[in-house]
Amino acid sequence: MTAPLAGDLSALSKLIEATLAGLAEGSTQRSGPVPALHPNALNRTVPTQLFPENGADPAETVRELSSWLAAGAADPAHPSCAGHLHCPPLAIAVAADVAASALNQSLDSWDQAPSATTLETHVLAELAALVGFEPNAAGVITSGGTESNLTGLLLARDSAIATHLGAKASSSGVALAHGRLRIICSEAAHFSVQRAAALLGLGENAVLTVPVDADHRMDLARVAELLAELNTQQLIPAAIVATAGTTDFGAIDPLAELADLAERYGSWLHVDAAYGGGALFSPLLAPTLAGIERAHSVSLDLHKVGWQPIAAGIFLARDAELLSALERTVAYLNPIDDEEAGYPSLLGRSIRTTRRADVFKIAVTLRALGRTGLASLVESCHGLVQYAATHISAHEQLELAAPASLASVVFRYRGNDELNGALRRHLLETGAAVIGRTAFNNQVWLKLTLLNPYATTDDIDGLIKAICTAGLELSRARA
């Protein structure tokens, strides 16, 4: 079977048309945000002969498999899909992503991605200015918050070893630090902090977690005490990781105060704003991130509060010189004489080599919506979650854990942990709704994360009603 290349635009157009037909067909087979199937049942629907001896018609293949994928997908655009930081992508961003896929640029060298290399530099400059960084800031598009956090902590580790031990970690390794490096973060920080410490050779035990206060923010007094203790023990606080938007409560750590402490003790301040960074688009919410401009590095995720197709992560450093630990010169990618002749390379900005032009969909979105357009989407989601929290608080069957923040609210059905866990699975198995689950005060709690800016208060009322109906039915069945 002949398979056309993407450069054959006529063939590509027909295949995209077949794909859209399959998506439309599959979507009609699912009445809710997820298929009303247990995982074992969904497994039995996988099309047979996925890798046959002889290929099939390309248009029919992409239509059939797109239909199957859509029928069994979680639809983040459905108002009752509210379980995770999983946004419905904007149509314009998806369309732009098609162009990026078709052109298949690779941003590890200029000659593989001339326009995309140029565009990424300009887009990152715009976003760095939004954070409040100076014009000499720099960064890279990443696969998401995990990669961005790993990058930030890699730079923090290398900076600490260079400053305190006068060595270059990339060549000498971390053994010469004799286990003295520490990373401080909140107990509510993303698990990728521990994962990064393990990958960087520091070990997860190098991560010291600090309790949170009543507002779920890092306990500032405890951070100060811990830094003083490390100083007394001659241990090195290589990094403080502040969270701007915790996964469950959307809490924002005291950024300005943490910046003061980082300066006092010579620590790298990395702000994980993968969730809360979206507040920067809103004049109403941006003040909650005051102090972020003083960080050494920042993680953003526009495939959360940015409505981009995955992946659209961003890593920013306040000064391009802070990225020096990532610099690499490879003869077949970015020879020195090419760079001296004016051919720039982004190879030394990323821990990856091959990178697709994810910047293009971001650039198209920023230009098409502008600051006011993105602000309206952010504020719409914030308004919806405030509405949901108010109604949950007033409902006799539900219990609110804390006031809503950003776009998420944590609550539970009045009953035991077993009931709340079963309630969430019941909604999944019936295809009625996708809601989140977390642990708080050693109990099972439920969570709504509302990232559909076009959902309505009626949609929220319907979702809360479905939750309460399911809880009541399960309670009666267990009585």
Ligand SMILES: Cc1ncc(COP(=O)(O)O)c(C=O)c1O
The other form holds:
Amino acid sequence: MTAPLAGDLSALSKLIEATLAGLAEGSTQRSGPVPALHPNALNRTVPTQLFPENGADPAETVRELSSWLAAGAADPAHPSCAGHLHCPPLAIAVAADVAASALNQSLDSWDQAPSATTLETHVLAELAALVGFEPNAAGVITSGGTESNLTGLLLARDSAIATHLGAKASSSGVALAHGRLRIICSEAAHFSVQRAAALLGLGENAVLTVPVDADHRMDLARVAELLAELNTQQLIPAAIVATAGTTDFGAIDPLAELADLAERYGSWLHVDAAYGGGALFSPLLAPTLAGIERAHSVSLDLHKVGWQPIAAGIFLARDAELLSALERTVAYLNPIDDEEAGYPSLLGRSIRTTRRADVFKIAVTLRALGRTGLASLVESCHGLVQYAATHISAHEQLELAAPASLASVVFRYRGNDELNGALRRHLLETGAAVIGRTAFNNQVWLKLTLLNPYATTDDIDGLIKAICTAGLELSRARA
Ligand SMILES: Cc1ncc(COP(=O)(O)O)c(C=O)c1O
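Switch over from the form predicted alone to the form predicted together with the named molecule, please.
Okay, now the whole complex, with that chain kicking things off.
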């Protein structure tokens, strides 16, 4: 048995063919967006001999396992796969990702990724311009919104400790701050904000959540009050985290007003646009994010509204200088004399060391589709979700929670929480649909997130019909 390296392009091409054959075969075994199997039943189908003493034929193995994986996969391209911010990747991006894997560049040092290092810098400059940042902005490609939010809050923490205590948190830690740092966000902000606070040694209790208004946006008056209270108590508002596109309702916090408050109280403004950042591609929708360009840092996420295979997170700071707390000089990666000789390293941009060239698929996508191409995908999804919201609100069995946002809509089947929870599981167990679930007003609500730009209004009708049929059957069975 030989195991060729990826540099053997003829072997690679045959193995890719075998992989694609496996995907095609496996997908036909599933009629809906997910396998109609309970997790326990799926568990029993895992191929045996996952790590045998002696290996097997590579092409056969990759074909067989790809087929198994596809048969049991949640297919984000299926029009009834509408549970999460989980997009179907573009074929062009997946093809480009093969190049990133085959070349296996690592962005922690120039000598492991010469072209990818320079490409990442250029692509980030394009995305920074899309946000509205000046040319001195900089950033890094991350594993997603969670890492981008952690990076933003790390910089905010270090900046607050430097400004207020004259210390370098990366050396002295947070003890000097005596528990005085606070992070302000809305109650609808992503949970990664609390997780970041815990990881950064501030503790989750350092995150003060502000209620949202009727439009699910951070209550500005309460933020202003809170900042004044912190000031009186000599506590430090290290960061305000505004969300541009909350996970459930897609609400956009009042960015410009929050930027004013951040400026007034010397706070770092981080905008989590992991979901809503996709609107920036569309001239129609981009104005909803006005004010984002005043943030110190921004999270974008092209594996949500950007049609990239995971991972494609983006972290941007409005000024490269703001990233200085991440700087590192490591003898084996980026010695000073190499840097002085003109060999740049992106090590000091990231909290990671080894980092794959996720930039490549992004670069290929941006170039192949252009801004108008991406805008049309965004607008198509937005149109579909508006259509879905109109139909939901007109349907007597369904109740709409709020107008549709960028690509999602929250609603429920008229009935109790138990029925709504069971309805979602029923669709999952029968393999008919993947729909989202969330909590709102202490009740269980359902959610559609529509990220297949090529789905049709007939597909949406079919999905809504499946939801209503399941709801009716389950409520009859319970009567
Ligand atoms: C608003 C927001 N921020 C951050 C995240 C986390 O992103 P990721 O899953 O890419 O880490 C999500 C995920 O849905 C999100 O909706």
